[in-house]
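First, one chain by itself in structure tokens, the form predicted alone.
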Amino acid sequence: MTTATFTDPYHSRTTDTWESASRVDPTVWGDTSGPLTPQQLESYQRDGFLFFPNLLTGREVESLVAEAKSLSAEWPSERAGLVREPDSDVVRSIFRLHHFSDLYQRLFADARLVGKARQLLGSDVYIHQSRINYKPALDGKEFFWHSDFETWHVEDGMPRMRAVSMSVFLTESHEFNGPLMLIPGSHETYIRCAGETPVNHHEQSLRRQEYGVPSREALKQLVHQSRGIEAPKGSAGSVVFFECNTMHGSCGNLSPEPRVNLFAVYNSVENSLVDPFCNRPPRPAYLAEREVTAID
């Protein structure tokens, strides 16, 4: 175990066995100056989530569907960022979009979702990651339990847990089509994995995640120190705002019908990347901004 080890409140896969840690960082950086009122706030503290029903319009959610089904089709060969389900050439996420798509460029810079973002970090944001998840219909895999600031802080460098994932529904989200799952309160909890993290992980994890991810035991930990599992569920145009240290996942989609869910990644321009916090070079670009550009 390196002095690092020591020195870095969050350093994970440094042992074979897992352990939980309190997180040191705010949940809510920022005060009632903004979009969210504060009952809103107070459930993001308490539950590491917000969850906006219809808060894009149809013929908004009509374009962006559109969008997603273009880039599918379209996506050049050559170009990194596309990643296809663990068994089948079947598309599982593309990355990158905020670079790709002028269109969800704007929606990511729209006030009704960067401003709920500022508010919550307390400064300007910039796009840490963006994707969208197709989950196909009746082929579409699940996404294990995992934090997403546990990756980033191992194999992208992001030193502070003051990020927020944005998610919009492209498709109705329903209990049979694999819905985003959520643990309440789990963001204050920090599991620190087992393991050492491979060469070029993200190779395999983006298809199938088998380090980084917790314990059945540190799963039964969270789920019973908080009210369970929670699966917001709504129409196409509704919005989850996440806490980066949220444990969630989803199950596959059994359903007849796709479900597709677009994310953007905002992290506060005061919490940019350093090197990993591992002894592997950064993931790549598509995965993990490294240039900080602030959104007007």
Contents of the next structure:
There are 2 protein chains.
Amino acid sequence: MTTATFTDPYHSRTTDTWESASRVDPTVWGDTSGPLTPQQLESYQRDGFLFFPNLLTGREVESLVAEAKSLSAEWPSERAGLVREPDSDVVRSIFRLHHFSDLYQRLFADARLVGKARQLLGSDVYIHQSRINYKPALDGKEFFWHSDFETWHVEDGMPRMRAVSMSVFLTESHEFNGPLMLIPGSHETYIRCAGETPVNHHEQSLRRQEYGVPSREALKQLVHQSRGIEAPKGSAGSVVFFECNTMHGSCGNLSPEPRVNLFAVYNSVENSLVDPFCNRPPRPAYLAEREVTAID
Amino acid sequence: MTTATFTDPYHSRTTDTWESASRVDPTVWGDTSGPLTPQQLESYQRDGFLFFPNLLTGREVESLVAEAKSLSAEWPSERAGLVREPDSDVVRSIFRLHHFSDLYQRLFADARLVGKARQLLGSDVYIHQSRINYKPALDGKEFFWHSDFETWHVEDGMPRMRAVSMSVFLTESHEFNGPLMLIPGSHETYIRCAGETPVNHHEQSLRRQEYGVPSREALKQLVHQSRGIEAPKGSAGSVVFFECNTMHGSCGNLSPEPRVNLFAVYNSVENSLVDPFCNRPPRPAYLAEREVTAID
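Alongside the form predicted alone that was just displayed, please also present the structure of the form predicted together with a further copy of the same chain.
Whole complex next, starting from this chain.
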């Protein structure tokens, strides 16, 4: 444990108790010149997320789904970035799409998406992480509550809260297939987690998370301070933008259809990664991009 | 495996593949003399469940919750019927309330509840099983899809589909606390499960179910034949009646409050238990009452 840790406003996993701290960064970094309206900015500022039903067309969704299928079928076994469900061989996620797919690269650079990210982050942006998430029919597992930023800061060395996640629904999201759940307003509070980061934590954390998990008491406080829990629901082609520190999770998928979504993180080019804020080597590039290539 | 097995219309766990069979019993055994209206009977006949929002008053719910707390605190350690969560000491269920609580006995005999059960089953009724279910805040686990009748038939010796389950909400049921989910119309189909019943199966099945689980293909068929999945939601004091063969389950509880409900099974006095339909001794009385005491 270095002394630098304690000057870091977002230190976490540095003691054996949890702690609640205030966010020290703005939520909206850009100005009001658009494309988001002042009302949308205000809503994002307050809740830490924004929902855009049917942002993409049915035809666009079809080609994104087809690409997901062919990536999954043709993924070279020696290439990192394909993660399976706990206790089975079913594919849960495929990572680094911005690197391995021209189609997804073009999508992430589409003005309807990247324009919003640039405004929220007040700068040019690049992709920190991207992936397809498959939540298999009937057996798709629960993801417990977490802040992505806590992990990206501690394990990847993302300095500040200046990134925004984007979830693109490739299938309808409804109450029975484990939709994304968010705690509105939770992005204003940073929950330091208890415990240290184990070596090579990512090898098991992508299957079952045990460190960097917020305490039950912290979660109770966050929901009670909030107006509750929200789960945006809508057709394939709908998109949620959520702030990197917004607490989120999802239940299992007990419906008879898989739930598929596309996930990408826009990070500010002024917030590129430094050394991790734990005494561990950085995670692999498929989880945390270290090449900063601003999107045109 | 006895030859008798194959003359039993509801044999299950008798081969290593699953099978779908038609229900051979009526769904509604009684007549139209009330208390349920013809519309309610029709709805139960079609869907296999009926929902009554706010059937009990707030004051009644308060006393039922208080009783649940005192039972939990005072349960003698040598008495069977208290079941904990997998991987923790948190209480998940307390059984045989009709035996150990005067208050719950009176509730189960309340005309607003037992009257409906008598009409649906067309006879006097007794309590086959009763319990409190606690789904703890944040850590309440998923219950996978199942038909109660399959287990009660195979492991307890309940001869026919002439029982109705009742779930009384002691806390609000909402989309984030793992509400009861049902497949409308699934009571018309009996899904035979694959595999044999292990000895003393109940000792682990109450924690994690591995036998008597319907196949994924069977569940896909049931949902596709149906109008989807339904999860009745409402305040504490609401009550769901569901047919003993209706396929049901629930997601985990990721909300910061426990979800508590009271569960009781009314069985027809003409459908009392015989020897189990597997070559195993019957399960203990707290899971399957063998004393038939018709409710006055």
